[in-house]
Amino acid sequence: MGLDSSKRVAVEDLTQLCVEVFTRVGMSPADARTVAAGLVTTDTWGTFSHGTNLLPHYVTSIRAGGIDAGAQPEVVVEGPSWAILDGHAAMGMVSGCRAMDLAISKARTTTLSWVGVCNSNHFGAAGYYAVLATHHEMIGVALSNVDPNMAVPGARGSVIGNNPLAYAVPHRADFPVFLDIATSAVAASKIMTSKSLGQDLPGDYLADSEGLPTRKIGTWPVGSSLMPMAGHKGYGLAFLIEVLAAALTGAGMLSTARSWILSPHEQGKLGHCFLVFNIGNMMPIELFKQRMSELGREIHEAAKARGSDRIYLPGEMECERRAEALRNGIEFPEWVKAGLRGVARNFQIAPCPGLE
């Protein structure tokens, strides 16, 4: 059976939507396809809930003047492997950017480099930031702190956010081995699904107002707060990341960060950190090209699960499904499709074809 191309969106087009929308809520062209690029690339893997579902959350910000439209990036100090930016409350993604794209500068020629940004709003999926420094055959790191949404053991309520963590490592053409993980049990956008339906959760993925793990969604996120992953590992991860990506770079840090969409008024003032590593100066590219195919390879025979015909690395499913993406168009849940539809109807721009 072939595909039905009217029922997907064409990556072309859903880039051309949102630089429209950018722009007309006064973003500079060049920063409008700046984070277009970032929130369509993310759709392209499959990850709906930090994509352009985003779309009217950010517009909400920038018209209530959390997030600066305007706003550039500031380097305010640096050394010959490492900076900070001051982001102005400009929008995450054009920090973001700017911030990876110095880090990778930099690593040319220190070898290893950190770029940390402050005073930032929520940059979209950590994975995106990460596998552009694959681009120029190196391996990127990306670290932000959120807004307080996860509880800590032995606390009750909100302490920490879920700070996300993101790697990529150079593989093979168009396919870099990645991980983009929050640092909670289960991301924020499982919860919000289950709670549309009406469902309680599998698992103990909230902690009730007695700070006691709890299946009931029931007020969340009022009254109750996200799990860390792994227990005390989850959160000891969360505190690493709120130190380097906001104690390090000057950013607010946990209850001083706010939220972008329970505040979309309020000035965000996140902090981001890059890492990263030029494989270059390290060994030939190609010997750790090869290194790495022989690790893959080991995995992916590795002795399968009943039941199981394939093993995965990190990643690798999101790339499969982006080079489907590419060619075929991007396939949205019906829900991303009623949020595109009505950002488009706003802002009296004809929708793209496959969103009708």
The other form holds:
Protein chains: 2
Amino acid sequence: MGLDSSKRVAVEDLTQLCVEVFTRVGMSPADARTVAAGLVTTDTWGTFSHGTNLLPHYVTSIRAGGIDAGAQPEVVVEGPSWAILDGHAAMGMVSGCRAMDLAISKARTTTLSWVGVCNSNHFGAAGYYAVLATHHEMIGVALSNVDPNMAVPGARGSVIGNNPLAYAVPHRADFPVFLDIATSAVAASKIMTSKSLGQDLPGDYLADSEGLPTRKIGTWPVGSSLMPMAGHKGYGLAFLIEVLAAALTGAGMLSTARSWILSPHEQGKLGHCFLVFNIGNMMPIELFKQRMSELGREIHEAAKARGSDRIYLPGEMECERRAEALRNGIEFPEWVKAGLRGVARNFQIAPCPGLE
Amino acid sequence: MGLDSSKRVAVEDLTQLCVEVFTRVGMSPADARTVAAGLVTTDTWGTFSHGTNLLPHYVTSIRAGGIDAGAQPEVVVEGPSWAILDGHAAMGMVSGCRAMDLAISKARTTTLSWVGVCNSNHFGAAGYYAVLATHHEMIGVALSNVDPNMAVPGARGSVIGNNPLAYAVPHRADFPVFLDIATSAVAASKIMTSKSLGQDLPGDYLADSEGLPTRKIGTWPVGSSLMPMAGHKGYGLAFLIEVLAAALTGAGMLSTARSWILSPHEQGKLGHCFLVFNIGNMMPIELFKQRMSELGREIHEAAKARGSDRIYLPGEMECERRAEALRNGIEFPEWVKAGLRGVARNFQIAPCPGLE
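Right, the form predicted on its own is done, so what does the form predicted in complex with a further copy of the same chain look like?
To see the whole picture, the full complex is given below, headed by that same chain.
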């Protein structure tokens, strides 16, 4: 395989680095481990845009005051099957994990559960929370609003966030089926990549300063906006997420939600919500998994398109990358390594092997 | 307005025509009214592809044996917050309305509810069921699988259905915010329209016989497949719907689900599911509606794109068309009228005013 382990970063080492940094900026060791687990798991999937690449940004926002590293989320209102937490501006992952854990716990008896969070901040990859439910043989859904960065049909400028949506379904122990998407045509990170390469976009993924579709990146994210995926469909899904994660939780809606990147000193006032289905209360879990296997087999065995030799289920690529990363370490692109080296230097921590 | 009421069809007349036809083919008067209300409401939204345009197809499938006009759906297993119904091959709208009603009733006490249906048939417009929940100040979600008509990344041929997804949120009495979409890049009805006009598609909305994107309609729906919206995103959402509406309900999955158009003599074995959030158990409904108004106002008041003078909320266009149709009748395109005249002739019923 030409595997050069000296260029890879071990999951344990990277986790330790994150825990060290987060405790230095005021987080409890338990919360630091919670956040580190989320970021590092996301890296093992190969979703580098939402993993430890975010570490420097979290540090900036904690130091600037937008994120309160010591805050603890609190249940403000609840029923047997639902709850709303006030995040008190804690790290989004601290509130997010607390909320998903509560949803899982409630679903044991109520079968369905929904837990919302208000006054939160950027929570990393939505898929991380959805997958947590599958560890308990439950289906998980995770939604969040974000500050407006997306056009809607007929508007110029950013009107709504490209609110992410994730789900995960129990399948095999090492492979929950899962999807984690933004409701924009493409993720902002892909546009950032094209921008850094000086390329135009392969499709009309942005709306220009007049609100018209364009392939030109120009000064984005200033002066242009993400286009919703599939036009009115992505707009409509982003709107539903704004309702469930913000209107219903008391979080900041639309322009009241703030960007943690552009305004690290401001609380994000974001809202999240988590929906859980406890399958085992409705049908024997083994029967469900057998049906999932049938579903997966028919898709895997379908005729292949010209030029393709394999069809993946949602999340399958990510789970294979994770298995490989757990065995041999994570192979980061240089831009992630550079950021992590910077943080380590900043805190006078020796960077872990594989980062140099 | 140049309104010519002689060319419009009154909602009451059209409803009566549908009730008459459905009772003639063996449906109880109550079930016939249920189905008629769904189809005619869909027409008032201007969603002609899923309204009474479907009447001849339902008649064909009932006569051929795929739909059992006299069957009654039955609860086969349930808990306080959930249930699964066996549709016994009844009309999809009969089972769908029964299931949504049950979900609304359960959500009164359990706040969240989920009701699934197996052994069902084509249920018309998913949005119709979602909107039913808003009549009780609840948020409704409606999902269904359909027979495979869509490609997935890497495959050639149709692997999964362009499974529809709808939601509705209480807003104003005459205007629930709602969205009803297929998970394909565009609805099949739009491709049918381009095909009848002999035009190519404006985007790569189909996958050809090798599984590669194309704008050519050719022999579709034979020999090519719908493309999922936004590539892997639409595939992933269709997969989630296949899980919730079919894997979890016991319905036919993927190729086990049958097309009611191509195989009217076969039971569709489709699955649906309905999710309800009873807002009033979580926050005062007036506060929620105030937040919905804020959300709506900020979007309405956003700067307009060049060439646009208005921004619509999801479902707003449909609700305005409905208000107009209730006042002045439905103005059908000729292709819908022709189908309705054919059915009326077939049953020796005088077509209602406006259809000639």
